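Here you get one chain, nothing else, as structure tokens; it is the form predicted alone.
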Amino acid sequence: MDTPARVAVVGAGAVGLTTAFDLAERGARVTLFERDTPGGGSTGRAAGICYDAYAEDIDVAVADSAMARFRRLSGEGGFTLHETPYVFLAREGDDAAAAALEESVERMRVHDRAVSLVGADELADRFPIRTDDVLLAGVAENAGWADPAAYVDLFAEKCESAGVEFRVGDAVTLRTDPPGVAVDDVVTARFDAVVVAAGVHSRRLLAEAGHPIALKPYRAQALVAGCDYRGPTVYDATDESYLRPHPAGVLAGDGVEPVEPDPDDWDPTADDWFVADALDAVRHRTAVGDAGESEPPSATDPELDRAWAGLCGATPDRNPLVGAVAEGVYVAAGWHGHGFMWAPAIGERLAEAVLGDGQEAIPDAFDPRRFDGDEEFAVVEGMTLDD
């Protein structure tokens, strides 16, 4: 279609803000609706891990362009991409995880990813982490971490400079024939296109407009602890836990809870069992020593700074839902925890699709219409070895 006179974006997380800016930069008149505060949803609770270590070509293409844009943005305002290798490992005795790791690395290398397989000794020589329990590890070089809040602040400023109108605090309802947004079910504004990037709330908004999507919320948890950690980002496939450097010491999290929460009534505080398990995982992995010693390395003593829970969105096939659900109505949701990581690339591609530069900007595998919207499926965590 011709460039729309007006486009509404619903949701001011990393994906919504990026999409709004990229639309405005391409000439659209953009109104951004956010019922709470920009970045106050899933983005504000994200781990901020970034990498291109994927085994599927579609994922590689998106992640590669996202990493390139993160680097271009680094240094703008208060945003910084901290270049840090990403280590994913299998422990001794976990032959299945080691086999999956080896296969994944082989597939990543087919797509020219800078990833290598290493054993415990080589891992210990390179990084200040515990390795005496490691069977096999992969090291991805094109990786890092960033503060999601700094990204939100940067893109909020960029949106304002580009002329995006912010409507913060408005509860909206979709209108799809023609595309529009009703504020508090009273005032309706018509748009040439509407982009729904409201995280797990996208399901309700679209279902109420008659366009159900295959999206299921799940709860994930993370914490920040004070300790002297200067190592890489680490994903322990055996323990299903991860950690990365943080200005306070370390940020750590684990897998998913298989229970579907009510996205409008859920507990954002971390559970006691999670805090205990995550601190144990930090103590274990940040205990530095030489691989092969008869005695395990001495443990660190991380001190809890803060802990929280957040909501992520899952889909039946672990691919996100990005693209048109109806004429002039688009969605961007279902990230399995990778929304922040992919935001720089998705915003650009979605803006191109909305403004008629080609739906081919978005992979067919992301088309939200590939599902009926009433599928039953189990949640699979976002950080796995078969990405």
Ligand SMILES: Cc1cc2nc3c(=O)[nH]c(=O)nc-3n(C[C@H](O)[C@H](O)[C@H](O)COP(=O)(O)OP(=O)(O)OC[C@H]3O[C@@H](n4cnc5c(N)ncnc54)[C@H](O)[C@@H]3O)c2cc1C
The other form holds:
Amino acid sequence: MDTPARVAVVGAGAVGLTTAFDLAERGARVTLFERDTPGGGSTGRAAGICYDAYAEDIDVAVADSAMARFRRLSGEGGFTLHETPYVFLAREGDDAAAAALEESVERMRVHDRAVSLVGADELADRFPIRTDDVLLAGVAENAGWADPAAYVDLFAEKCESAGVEFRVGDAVTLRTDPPGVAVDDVVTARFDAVVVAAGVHSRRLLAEAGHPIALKPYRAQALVAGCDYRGPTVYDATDESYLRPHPAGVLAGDGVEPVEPDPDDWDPTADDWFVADALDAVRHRTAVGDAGESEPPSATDPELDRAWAGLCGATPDRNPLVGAVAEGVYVAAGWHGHGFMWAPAIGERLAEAVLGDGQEAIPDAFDPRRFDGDEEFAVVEGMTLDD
Ligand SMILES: Cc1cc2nc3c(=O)[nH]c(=O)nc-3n(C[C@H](O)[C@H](O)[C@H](O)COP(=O)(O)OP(=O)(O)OC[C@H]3O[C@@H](n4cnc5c(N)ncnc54)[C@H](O)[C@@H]3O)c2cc1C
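Okay, that's the form predicted alone, but what's the structure of the form predicted together with the named molecule?
Now the complete complex, all chains and molecules, led by this one.
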């Protein structure tokens, strides 16, 4: 009998947990190192929105398998995929956004996505949201949201049952020749492969081991507000903000800052300007009824429940970095705000790449070695119309 491969996974966010489980299920002996708590990184701060409305074929393939897996998982443990259409819209006067929206919907349709282009009236007939400012909207049907904490709990349980060894509280550094990890500078057990799924910390970990990657952190914000909202997930491309239904009312976000934060020293609390803007955006979009001369009334005035910030990772071409950086050393990072919705598909593909013959399961466009790691680039945040 072959000896099972021994694999270390660094980071117990959505990506690391899924990858650890998928590796263990395929027969590997997996140790998962998490310096904080599972889900305590960006995953615990995500909005949990997911959809397959992409225009590029590689994104479509990944999102397709991720959505299918979310659906299969729904109902397991405390995890639920709340199926909710994803509406992305351009406001009156924003012809550039409307043109980009029309073009992306056409490309999504080439890839057989269930997405339609609608005007304000059709949107109003279907959804209880304000539409009198809408020039054009896309409606993607294969979409929803899920609670990232419930996903973390489910995969923590699945990892336990699959025999993954958890090393929670251990911050590791990386060794690459041979692949391995060290805790407090002491090298742990021997591993055949190491997967770095340490979110925005992946850059420092790999750079210190001599393998710089082209990854930049950026700070994004979200809040939960109490109100009566029964509508879809909405991305307003003109305002660059989004909201989705939440058990308390709505979860709304973006508030992306154009300043690069230090992943070890950043502000996890939301900024006042973000809270004010996001509540205004919620008030605006949930306002329905007879507009008459003035602003239509909000469904209910949103009341701030909580607000927070978190870090996302950007790459120069907006594709993630997934695959080998050296013999036996893999990375999975750089999601542009899509790491939660892609985790179910990335875990499987990465597990196959680590235990198989190479990168076939992962699109070439994700190969982390396509960059030297010292590139200068501006951050383009994730939720834009060509997604
Ligand atoms: C406000 C906000 C809203 C978002 N909304 C969405 C959304 O709606 N949909 C979506 O798909 N994505 C969303 N995202 C993005 C999403 O949060 C990330 O893409 C995703 O969580 C990345 O998961 P991960 O497992 O790669 O990283 P993380 O969840 O950050 O996990 C990395 C883990 O590695 C650990 N770690 C780091 N260094 C070490 C070390 N040296 N040793 C051991 N452990 C280490 C960390 O403690 C952390 O737990 C959002 C992000 C933010 C901030």
